[in-house]
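Encoded as structure tokens, the following chain is the form predicted alone, with no partner shown.
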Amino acid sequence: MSISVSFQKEHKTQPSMIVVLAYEGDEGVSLQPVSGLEASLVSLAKRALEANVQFKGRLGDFISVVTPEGSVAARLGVLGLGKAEALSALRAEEAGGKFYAALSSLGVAGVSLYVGDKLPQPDLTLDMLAASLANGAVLRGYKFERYKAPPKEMLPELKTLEVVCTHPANAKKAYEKLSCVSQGVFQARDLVNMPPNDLYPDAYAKIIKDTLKPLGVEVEIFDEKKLQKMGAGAMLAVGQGSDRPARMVVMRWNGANKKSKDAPLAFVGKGVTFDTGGISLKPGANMDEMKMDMGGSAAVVGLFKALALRKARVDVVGVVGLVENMPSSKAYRPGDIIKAYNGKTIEVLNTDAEGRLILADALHYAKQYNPELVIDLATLTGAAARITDYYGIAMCADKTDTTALKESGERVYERLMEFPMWREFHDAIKSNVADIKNIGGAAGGNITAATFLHHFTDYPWIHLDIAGPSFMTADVDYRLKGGTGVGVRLLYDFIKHTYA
């Protein structure tokens, strides 16, 4: 189900329910200014306010009563946006997303929502207002049932959303931007939340390309026998114990200048189809979850739709590594030592730890492209996911400067926090018997999985463990349980303002 948005200057459909916006004072509720709405409506808002004392106008506070017999909507609506000095884009869509929620309960079908007129925010526009309460809707509005059979009787949902607002033009061009990279969250977020029987790595890549290339991606897929040959042999190891082999595929985005000389950005995504943890074999309970091991390149994925859709002037490779781990007589075990693509040998000391394994090949394919910086998203460590839910952890080495991607984290609300990378973590995976070994021991799990991946890269790079935040059990404001996509948002958000 798609909710289909516009934007007028003055409501022309017959909605089930207008909206108004108010806001939360010291000193009670106040309406948004709004022209253009029958003052009968304007006057039962203010009544609905007075009457019902629990709604304080913070942020997705939302109110709705019957309206009189020949108005032009059979309901009304009030969604408050908290404090108006608070107020902003991000908010405003947390704001979009708390009322798709309300209206579920409720069945409207079609919604007038009226932006108004002023707006007591200097750092906000009324057009980015309208644009981002929209698109906060429909990233709550986002659903996954392709499984699923219709249900005989349900509740109307939200299938239209009329934004009443001023310049309905410059609204319009703000959310188009904003549902650029929104349908890069969705494409992560189908990955993400599709069974393993069907996205296994032959199909994911076949996706990809599918996806991609009639935007204007250009998409290279590396089958084992092209893995073999390069020597990729850390990425085939992981694969080697499923009948499904592994496949690599590469993308780029050539937005830039022709005559441009800038080096690429790289974005690399760990893409464990299923992680049952091989030989090492993971504990049943939740295994389920386990198809989500591969969100780290559905971000990839997703981030090149946005930038594809949206034409963004800027040259970026992407690289994922599509493994399934399972356990059988074929299986890589602990113990044995492997050779990855950059010529290192890694004692592999626990099967379940695939995934870094997986990311040393592709970090390493991405060193001739000559990026300007590198970052890598994974799903990556049970300790990043039991630190929180709530934000990705970002590790770097070399002095890299993260400032502006957690900047970024923090206006999309995809926040992530830094550890360090001290160099006692480089001791803990020293191995006896080879270079390295993939792991190294109980503590600080997160920074020595990060420290292995330094030995794989001699460029500027971030890696992003996002095993807490990339799949929910709860929906928490446009956040669905499930899939989340995060790190498409992030990314964009860090191209946006730092290189295009």
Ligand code: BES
The other form holds:
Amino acid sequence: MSISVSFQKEHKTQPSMIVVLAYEGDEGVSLQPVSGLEASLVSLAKRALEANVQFKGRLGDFISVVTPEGSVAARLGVLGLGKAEALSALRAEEAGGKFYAALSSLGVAGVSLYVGDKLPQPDLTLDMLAASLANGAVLRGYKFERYKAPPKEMLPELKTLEVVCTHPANAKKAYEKLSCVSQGVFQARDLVNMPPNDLYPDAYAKIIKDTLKPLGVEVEIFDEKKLQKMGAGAMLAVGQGSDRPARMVVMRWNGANKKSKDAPLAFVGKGVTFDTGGISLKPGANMDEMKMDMGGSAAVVGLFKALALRKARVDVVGVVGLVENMPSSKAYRPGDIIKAYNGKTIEVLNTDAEGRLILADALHYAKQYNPELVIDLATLTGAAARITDYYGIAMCADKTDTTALKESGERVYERLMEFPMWREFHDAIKSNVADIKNIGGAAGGNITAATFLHHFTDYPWIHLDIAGPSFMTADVDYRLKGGTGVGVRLLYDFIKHTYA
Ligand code: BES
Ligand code: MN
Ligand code: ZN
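Okay, that one was the form predicted alone. Can I see the form predicted together with this ligand too?
All chains and molecules follow, beginning with the one already shown.
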């Protein structure tokens, strides 16, 4: 169940808890001043701080006490925001996320969060602080429970979050903008979390259409016949081992309303609904996790949802290649030579290096829009997955400026690590019998994959390997395991700052 968020000048409902904010400082903890709060609660908050010496006001630190009889709320809480001068929208979201986690372990159903009236620092408005705290809580409150009977015994969940602030209408406006992006993140997480028996190429294509068309996105689905006619031989080869045929889905959001077919931006996503490895079969342990191998495409779909909900004034194209990589008597084999959509021939040496084959055709399809920039997202390599657990995205870009995208990564905590595409990596995918082969040497697997893609991208292009952060097998900090929706916030922020 999702949380209902509202913004008020004073608390309206009877909350089970009232929460005030506090900062960490050199001279100890300081409470954020709140003019609208009863004096008795303010002094109770001070007493709570005196009694809880372990509470230092660090970001996300939380304490709560029971209030005396007759008080408006049964509990009073104090949420730490860290050092006032270090506070940012991102850090406020993090505090909101940790706040949600703390409330879930207490079983609080309704809370009034008092933002107070002192600006923590000049770069962050109180409206933005209010909106970001709420957005962080909502992002953390995501659940994927549609396949599960509700548990019989469980603590109440947070249902209503009332944010009490000085300019509720402005805070609400700021929140609604953030919320559109969060809806996109949830869309991507849902897709990644869906089981591969229900999310296969055709079903996935229909979900994309059903979700995005009502929002004004043009959605076109190419079936295998159409792909055959086009000559998308690389994608088709990967899909041919499965009884569930491949699909390519093209999305268009024309928010800038230019009449031409050109689009400044294109996003391409890998959508392997399940990756067994094919004939080059993967080992059995944890193979279930390969339901997440469509995380790149999920990010593209989530991004389009966010852009459409926000009615963003930008023209954007999205292309996703959807296939299931299965071993069967119809499957493509190591040794096969296939012909990609752009005419290049590829010697397949490992059928588990399938993502780059799908992307080859999807990337070439994007060319017709004369894009200023193409960004692809893919859970492409084990090498990228092993790089970091901290939401790090492995990036390669050939002669394309990545500064703005890196800045977005810092702002939304989807940080980018850039790898060089040295000549030696290009040499590594030369084939004896075809134009290129689909694997290189053992070193720098994420870079070899990128150099492979380079053969299909004769335009400005940035490659994002999200194999690491797309799906988490354990909670990290306050972030939840499962599909993360990584990429949506990154690209939305990038578009907002660079193109909109
Ligand atoms: N989908 C995998 C990459 C992956 C691994 C994603 C772990 C998430 C977590 C991809 O299709 C793959 O199998 N890559 C191989 C390529 C190799 C055979 C050249 C890899 O990186 O091991
Ligand atoms: Mn694979
Ligand atoms: Zn894969």
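Positions refer to the first chain, counted from 1. None of the values given here were measured: they were computed from a predicted structure. Between two forms, the rigid core is the largest collection of C-alphas that superpose within 1.5 Å.
**Student:** With both forms fitted on the core, check whether the Cα of V476 differs by 2 Å or more between these two forms.
**Tutor:** True for V476: a C-alpha shift of 2 Å or more.
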